[in-house]
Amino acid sequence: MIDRRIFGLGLGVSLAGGLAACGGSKNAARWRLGFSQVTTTEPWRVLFSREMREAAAKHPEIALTIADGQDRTEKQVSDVEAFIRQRVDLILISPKESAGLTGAVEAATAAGIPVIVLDRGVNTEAYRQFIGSDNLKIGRMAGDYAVGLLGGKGKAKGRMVEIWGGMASTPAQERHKGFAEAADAEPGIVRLVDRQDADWKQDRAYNIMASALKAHPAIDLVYAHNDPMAYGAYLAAKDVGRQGEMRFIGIDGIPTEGAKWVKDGALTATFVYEPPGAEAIEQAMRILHGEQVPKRIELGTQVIDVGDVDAFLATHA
């Protein structure tokens, strides 16, 4: 298992329409690669795009193509079987949902392109590669901080409300296996609702927290399966005056997003998670090289709270 620490952050660059070309020119391209991203919309698939052309443009012997799957199943599963009929070397996915690309993945395999596959899992092995985090490591150490901050192992008190990503991802259902590992094994903290789903949607979260602040008198911590969904949440509880008398948790991590809302005081802590576009060109490099590749690279991560925050930003400016 390899472990890879964290690329150069930053944002701003965003994909117009549903494909865009970047890396060598196709004419001059000795091969081709097609990735099905989820969106190119939402902040942190923006960075993880961004980093993937980067690094493909330092490789002019490729021509990339990556499609927008609009944040919908059906359309990653015709984007890939698009890249099937158009004999692409290689093909890269990040699925929205477990299930609901596997049947893509075996497809593309059965062809015999070679498939990675990107910080979500399928319900399949026939893929060359997966690359991502440990979901279920990241939420243990997002439950033992939130134990934490609750009063320590076997002393932990308070009501916490959990904020879901898309429940058929694998992301969230880690997420939350691995928190609730170390939050369930504490009696005194309270759950309040019960798998509330915001699809990673900042705006979703501010409506079911929003619900659970007029259901709910006193609220001690939310942990939300990632970044957005956490400010969310504080939003809507400053919205009612409530902010100060609660934790927030999230997860990702981006400078621009995660750190700064822990450095302004709105999170209380974010998790690292890595976007795994560099670390994909160059395993795909190796692949169509011809190199054995290992089947799983898991990336790194790390806590980010106000004791290191300051360090964390002038790393990653």
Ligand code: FRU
Given for the second form:
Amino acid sequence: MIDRRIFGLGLGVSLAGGLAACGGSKNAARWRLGFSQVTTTEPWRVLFSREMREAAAKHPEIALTIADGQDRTEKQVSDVEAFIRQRVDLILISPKESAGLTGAVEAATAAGIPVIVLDRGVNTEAYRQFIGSDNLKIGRMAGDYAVGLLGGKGKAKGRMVEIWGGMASTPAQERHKGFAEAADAEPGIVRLVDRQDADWKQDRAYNIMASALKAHPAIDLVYAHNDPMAYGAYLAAKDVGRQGEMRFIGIDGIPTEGAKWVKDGALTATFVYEPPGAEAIEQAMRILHGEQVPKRIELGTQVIDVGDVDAFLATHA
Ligand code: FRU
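We have the form predicted alone; now please give the form predicted in complex with beta-D-fructofuranose (FRU).
Everything in the complex follows now, all chains and molecules, and the chain you saw is the first one.
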């Protein structure tokens, strides 16, 4: 799955604050699709939206509108409500958080509009399909990797910091849970900092890490729920000359961020979190053509570390 994707942000287009339509022209198109994207500022999100726009552009019979939720639940709720009022033919949503967007998804479904939920989950089954990578599995892979770094199963020893993505979102909860299954089974792994929510942001992770560095004279491992936060933690350690003392693990693995930071030696490993934009359009077309689709589509993942970063970048840049 991963290999057929074109990573890279060279053509990234920002949608600051607005709506943008693509695909068929609005009047000519047979179907109108509305995508409520949580935010368009982070590179992983930009790539996700871009791949969706590129896939939509191949279908003149659809017109895709992307609404930028500006990283705010209320804005995203009103974006979905607007799509419902406009009676679009299909709604796609990648929600900021699960509880806050559950009602909007239920309302769209109740209005008879098929909904595809992308990447982050909601607390209802009232949608047609979910598409995303398995975050529990990614968390487990990261946990096993961390145990390996710290000495191996049954022998691992080390002091660690975990930096959370948005705690109200399913990827953060699952990335924590999967990791904890491996790491917390090791009596030698000590958690110094836990349950610190940096909401996926590099600058917030920097601040959490700066405090952790002041409080703890020795740290062996930092696990952050995405690459921007892992890199923020790395920068905080670097600024006090302590980056060599510990390893940093992140998640996302896009060529312009995580994979590059592995290549540069800032991160020890990252795990690919495949953006679901292109797959979402493929599935939307099936739904619009009246086909039955599976309730859940799982996208792939893979670890990227020093052993394979060159090969990864060669095929994905
Ligand atoms: C981008 C992001 C990614 C992360 C995903 C989780 O907004 O924070 O870095 O993997 O969302 O939903």
